[in-house]
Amino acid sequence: MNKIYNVGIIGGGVSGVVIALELAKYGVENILFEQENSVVNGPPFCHLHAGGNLYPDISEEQCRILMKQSIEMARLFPQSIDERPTFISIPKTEKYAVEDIESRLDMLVSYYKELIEEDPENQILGAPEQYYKIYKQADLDAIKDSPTVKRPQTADEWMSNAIKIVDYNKLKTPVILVQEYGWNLFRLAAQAQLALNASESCTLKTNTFVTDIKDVRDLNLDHNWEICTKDQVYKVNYLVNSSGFKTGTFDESLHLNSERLIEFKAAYVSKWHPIPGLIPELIFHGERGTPHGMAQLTPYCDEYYQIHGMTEDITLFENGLVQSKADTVQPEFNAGIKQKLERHWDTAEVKNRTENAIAFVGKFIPSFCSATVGGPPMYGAQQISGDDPSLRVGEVQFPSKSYARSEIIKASSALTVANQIINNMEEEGIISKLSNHTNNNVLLDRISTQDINILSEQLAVERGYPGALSKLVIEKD
């Protein structure tokens, strides 16, 4: 194959994504190549995070840092977006202080209008002033009795709904209402899709496994990487390694060496008899990795919901968090793991783990103990720069020139990351300098609501989850 492209991509996962529609949307010819027949695999999301409040251990930069990334990745795929609340609280149980969360929403608060002010488009959750709300216990005892709204519009009649359900006695008080919004990955997948096959930039390779990367920069070629697959070779000039936990795989076979972290977990799906209104995500923070680890309910349409509890009998799993040795780049799963992510996962151990899950919910929600197995595991495994478990927010290093490998730990840094892949370009003059800068994405704002909401099903349905978990719980207007 002669041809030659501007940007070669290994990875169809979020940030491999969106760096080729950010490349196509300024006309640079990239290709993108994934194994699977679709894109945006995994490791799955569920909830946008901004803010981080889902997180009351790490710090307040990364906070604002989610923050304004997630603000980021809304405008670019509000057809995503579930505009519902979260619910936060921490069991008596628990060693947190919800005086520490208030202090951290109040500046986060603060950052948000700052962020109104540089751009009034990033006013996405809602006014500044209505980013949270304090709930007392004369609070909750003052609305519990409220009617159930079916549709709640206000901050009360969420938390109304959410309180009849929750065992409150069972939590520190105040509890907390948040403007963190829910974030469908089947909905993100399907426009970014739709928006590559149409894209007159961008050549997107499903079903298709990089076999080998040959560095060919010294030998006065006229493209300085070739990608093979198993029929091709790709002649390419500027090679960005988005392969999500794999990237140490490329890093080695490039003798680069670079220190990481993987880690496997997930998510359970359940199905519940129907409740009178809509409810809130319902946190429940606890110390992660301990029998009390963090509770969290999203609820999905048709009576779906989907369960992360932080404890290794759920979410979290033995040797499920490896790191890179000495003499290897790239960290590796026992085999049991490897059987996961190959989609092999033992019928008893789901049953198993997600009538944990559903136990765990239940200490919170007495109700919520009738729930049963709704569908497969949402699942996949993440990889983390460095040494730090904690780290929620990872970006995108530059290892050698033409060479840029993605380290996203949450989707919300995909933007970010192309972005800043984009500049490192024009820096190294593999493209010209772009005097259009622009946040919006021409390519996804073409496509229609309706195509969206086709293939978003379809995408859940061939996964072999519910077609129910593609939509949104709340209807865009």
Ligand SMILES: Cc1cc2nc3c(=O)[nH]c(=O)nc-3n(C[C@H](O)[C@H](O)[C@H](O)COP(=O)(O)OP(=O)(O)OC[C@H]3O[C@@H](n4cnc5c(N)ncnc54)[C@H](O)[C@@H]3O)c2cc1C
Second form
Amino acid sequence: MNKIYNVGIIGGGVSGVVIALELAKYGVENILFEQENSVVNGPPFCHLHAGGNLYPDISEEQCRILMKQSIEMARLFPQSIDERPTFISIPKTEKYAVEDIESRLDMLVSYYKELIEEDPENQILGAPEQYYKIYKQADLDAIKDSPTVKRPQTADEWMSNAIKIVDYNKLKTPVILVQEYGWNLFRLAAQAQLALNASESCTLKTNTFVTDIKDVRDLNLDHNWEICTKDQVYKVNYLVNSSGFKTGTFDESLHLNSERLIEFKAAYVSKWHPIPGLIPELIFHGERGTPHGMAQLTPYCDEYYQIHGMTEDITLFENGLVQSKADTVQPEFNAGIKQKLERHWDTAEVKNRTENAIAFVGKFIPSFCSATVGGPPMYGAQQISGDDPSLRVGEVQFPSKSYARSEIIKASSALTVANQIINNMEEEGIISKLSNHTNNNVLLDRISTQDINILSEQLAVERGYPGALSKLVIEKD
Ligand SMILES: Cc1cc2nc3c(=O)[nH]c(=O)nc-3n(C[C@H](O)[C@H](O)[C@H](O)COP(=O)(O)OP(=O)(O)OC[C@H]3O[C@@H](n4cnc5c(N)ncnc54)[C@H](O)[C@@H]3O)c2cc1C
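Switching forms now, from the form predicted alone to the form predicted in complex with this ligand, please provide the structure.
Then the entire complex follows, led off by the chain already shown.
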């Protein structure tokens, strides 16, 4: 093959597709390789971390970054954002203090105001004054008997629906309602795939596994890298490694040293008939990795609910977190986890773990104990660069000339990383300086809601999940 692409991108997860679409928007020719038959097919996501409120232990700086990046991604993919709030609580048994969360929320409100001052279109989480609301015991008692609201509009309506099912005697008060929304991965995948297919500047190669990379920078050729697949070699000037938890594989073949952790996790799909009204996402904080780890209940359409429980018999796994070693930069999971990653889950384990998850949430929502298994788990492995497993904001590295390695931890970091890569390409002269930098992407904007509805449902079903998981609880106007 004689054609030379400006950029070759390995991995069509959220990071790879955003990089490809941002380059394509500026007319930069690129080629994107994804081993699966559709994009954004790796680890799941369901929560837009617009403030980091699911992580009481992270720094304020990480909370601010998560908020900024989440707003940017929500503006890029509005059709995948489910605008329902999140209920945050701390069980009486847990070490966290509500006061600490409150002071962090005040900091986030000020920061959100600053972001809106910079650009009014950043106001995607509602009015800053309503970013969060605190409910003391007396407030809860006062609203608990109000009628159930089918489609809540106000914070009080969301909260009164929530506390109809939550046993709040088990929780410290106050409890909090915050504007952290849901994030639908099937809808994001559909919008990205449709935009990539329509783009003239990106060649999307699905079902294409990259077997090797060759560094030809010193050979005085008219390209820098060769990307090898089973039957072809593709020439590119700039290489982006966005292969998710596999990024170390390519560092190894390029003899580059790097440190990383990779972690396998799963969430569970359940079916449940709660009250006849919508509920927020429900969070019960607890120390990760202990039997009291956080419980998270995420509402989807048609009475489907997704559950995370940050304990080893639910979301986390024994030996599920592994680290690179001095001589192997790509960490390896054990055979049992590898088997799960290849979609070979034991039926009994799915039932067992989903039932554990249901019982775990049932401690705080007694009626949830009647929930049943609603589909296969949503699972995957994610990467964390360095050696700090509590890091929540990932980044991009430029380990050598014309090579970028994306290592995002949360899906929200994808646009920041894409912009950093574009800046690096400008600095290296791979592309000429762009005078029209913008965070809007016309290729994504052109995709219709109807097309997203159709493809996202198709993707959910094709991947073995109920089609309802592709719909938003709060439909767009
Ligand atoms: C259970 C769970 C829940 C999560 N929940 C959230 C959440 O609520 N919110 C949030 O923001 N984040 C969440 N995350 C994190 C989020 O899923 C990741 O941050 C994100 O998916 C990482 O995207 P990525 O593009 O870097 O990697 P990936 O999505 O892993 O993409 C990498 C792609 O590269 C492809 N690939 C790898 N090797 C090759 C090769 N050799 N050839 C061709 N293709 C290759 C893979 O098939 C894959 O599609 C969650 C993660 C897990 C595990």
